[in-house]
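Presented below, as structure tokens, is a lone chain in the form predicted alone.
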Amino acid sequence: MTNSEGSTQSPDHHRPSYHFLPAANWMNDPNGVIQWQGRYHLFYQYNPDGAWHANMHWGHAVSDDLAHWRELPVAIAPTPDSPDQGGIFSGCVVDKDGTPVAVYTGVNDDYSVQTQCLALGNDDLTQWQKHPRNPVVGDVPAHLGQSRDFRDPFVWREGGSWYMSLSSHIAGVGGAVLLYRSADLVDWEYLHPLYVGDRARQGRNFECANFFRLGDKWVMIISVQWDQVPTNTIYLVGRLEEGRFIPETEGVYDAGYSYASLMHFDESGRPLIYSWIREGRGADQQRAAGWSGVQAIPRVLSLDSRNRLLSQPVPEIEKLRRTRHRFAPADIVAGDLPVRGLALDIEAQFDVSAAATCGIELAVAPDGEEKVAIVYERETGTLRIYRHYRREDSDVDSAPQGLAHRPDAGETLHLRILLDGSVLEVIADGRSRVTSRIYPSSAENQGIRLVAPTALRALDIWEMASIW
């Protein structure tokens, strides 16, 4: 496998082909993504020093169809002796009367300072200039407390001012995103809090919120921390009235290991939302494999008429699509399915009142120890993951994911999944989502197998190009 530059990397079955990450290192957070002269540009965090967290950059990737996506050199590094000096955190990319600026968060050596500061790109954001103001925010609002936790600027432009979300904490309180107000992008007036969670409900501390419409309504998208653990990425759906957002419906935007998202509206309005998929092994593999971290394919948002979040990947990935094996209730004789493959794109339905239990087995090894099972349990209302490998690794998390999912009255449960390598990406009715990793022991753990066939209503398969 060679990336956009040329240099080969060697083969390992647990790295994705068709969803985007760095040639080498590690990669978390999505930053900065936008639509600049008709070409998607993906920021990210990014070390380039090796596959674990620190020193952290913005690295560059560059789409012209959502689908393939070309490496650039790193975009944004810390500055010795200046509020990044640390690192690059999180943050977006606007346009401000056609100059693009990156708002984002610098740290300190040890991140126990976070302050918020400015870069100007030029044309093909490649090369950025710091603003001489920074830190233009500085400050942590004393009412929260001795938080640490102060970062991930997310900006919107709202009645001729700029408006920025930063994510942070009450103390003893719950996690809270914070308003400020600007003219210019440079002198930010601190306004109160856009929202302050529960902590018995909603964890210690919120990173990256996302605060933007849809339709007449507005969404805060939020990740989760409880105690200092990375946990998932939850959605409120309400209105906005002085300057606070009232939720009025809430869900789990993905259970599983997809977190620290970023949305965008594209040129032609679309609103698309990016995520970073995390490892589900330990510190000591993902630095022997030398990568760790990967962006999970964008996605559509909409709502429904209830107000609950909708998502579905971009179409524009279908273009990977290759061979199609396509299968109906008639087809199935037993569950084993004369498919086999580690890079795939499915979408399954299914009548869940035919069985208990229901779904599809996946990088089934051959003699079917090693599996991971998609399944709908009718009797609790649960999408579940189970992985199941032949030998227990405390270093390889197996635990079982999911989260509860009812289709509507009248509705077959369609499942959209997206295999690819130690990747998998389950969208149940386009409304509830589980992202997990997996890590088969072997290459040729690769069979499908159905759960319960007799409940299928109708299965398509396609087999995925690399966009490598």
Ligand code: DQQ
Given for the second form:
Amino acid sequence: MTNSEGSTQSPDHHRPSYHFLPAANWMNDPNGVIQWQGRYHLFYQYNPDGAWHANMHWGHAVSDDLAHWRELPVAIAPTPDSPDQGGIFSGCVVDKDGTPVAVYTGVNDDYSVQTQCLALGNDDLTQWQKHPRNPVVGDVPAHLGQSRDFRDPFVWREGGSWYMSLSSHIAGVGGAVLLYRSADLVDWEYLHPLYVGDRARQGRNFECANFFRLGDKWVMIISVQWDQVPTNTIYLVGRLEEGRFIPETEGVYDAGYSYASLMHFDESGRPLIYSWIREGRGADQQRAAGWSGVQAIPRVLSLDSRNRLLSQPVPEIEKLRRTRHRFAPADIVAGDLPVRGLALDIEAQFDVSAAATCGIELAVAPDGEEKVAIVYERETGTLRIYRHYRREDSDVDSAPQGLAHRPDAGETLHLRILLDGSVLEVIADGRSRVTSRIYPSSAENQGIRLVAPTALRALDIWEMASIW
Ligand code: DQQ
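Follow the form predicted alone with the form predicted together with 2,5-dideoxy-2,5-imino-D-mannitol, if you could.
Next comes the full complex, and the chain you just saw is listed first.
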């Protein structure tokens, strides 16, 4: 099994088989997602030296169907003695009159200087020329009171101008998304903050902000750094008045390991979002595995009638579904199901009025001692994930995860669950998302059990094909 020329995947049951990750080494944020001449391109933060965060390059993968990906050689590398000599941090790719232009953050060796740079791509987006005017944005606005966090350009076109948001913070105040304008992507004028967060409620610093229209609303998705570390992803829905974003509703995009999301509109106009799924185990274990970081399955975004942000895995991944196991409530007499697997796509519906706690357990060990439970707790209105390991390992995160959620009146709880080795993506009713990581101690942990089978209304489980 190869996913790039000559590289072989290890028989490692934690390694996903239908999510994209490079053959080896470290990967984090998705960058520059674009559909170009019909083909989907995914760039991503990549360290060619190993499974730790350093020496950032833009890795590159392509897909014709959003289900199968092919890893290509590194697309953009740091240039010595230039503004990006310490790394090519996150950014986007836009189509400027037929030329692909990457807009990214270049950093110095200790990341204390962050500037915005351009690279121009060739026809198949494999060769990139740095712009001679780099950096195109070098000065950090003085009113921020800090200059270390100033990155992650997100660029869009509106009314004949290019606009760019940068993610940052105002010292002592909170995260900030800064708005810039340009006629040509080279000369940029700083306008003002597009949005300023509240430090107590929304964290110290913003990263990887996305800003886009969905119907008659504007949506902002922000990755939040509470302290110095990635925390979670939030979204805001609202309106734009005189170049300032006025949020009307706010929610959590993902309460788990999903981070640094990046959206684009594909050639059919679908708003698609990609996310980095972080690891939940320590740095030594990541190095030993030889890989770190996974891309979430791309999702289609929409808003519901209450302006809550919905996201569903792209329908294209349904082509990876193989054997289907369908259970009607009458079929289920006990919790244990006659299906096993660590690469599954699950759709389940529950009547939450029928039990105080309902849900499903996956990756159950033959003796039941290890498992992950995805449950809905009615009393508190919480979607929870509990990870049970035979032995506590302080280097493997096993803290309970959770997110407030209530089915709307008359709605059964619909869970969409993507399990793939150590990756677990959970979406409740399209609008509440918790991504998890699990590291079963044995490849034999493949059992599936229902929690409160009487609450089950419908269940489909598909075994998923590998994409490699
Ligand atoms: N990762 C990048 C930054 C970004 C952060 C560096 C978010 O550009 O702010 O790898 O994970």
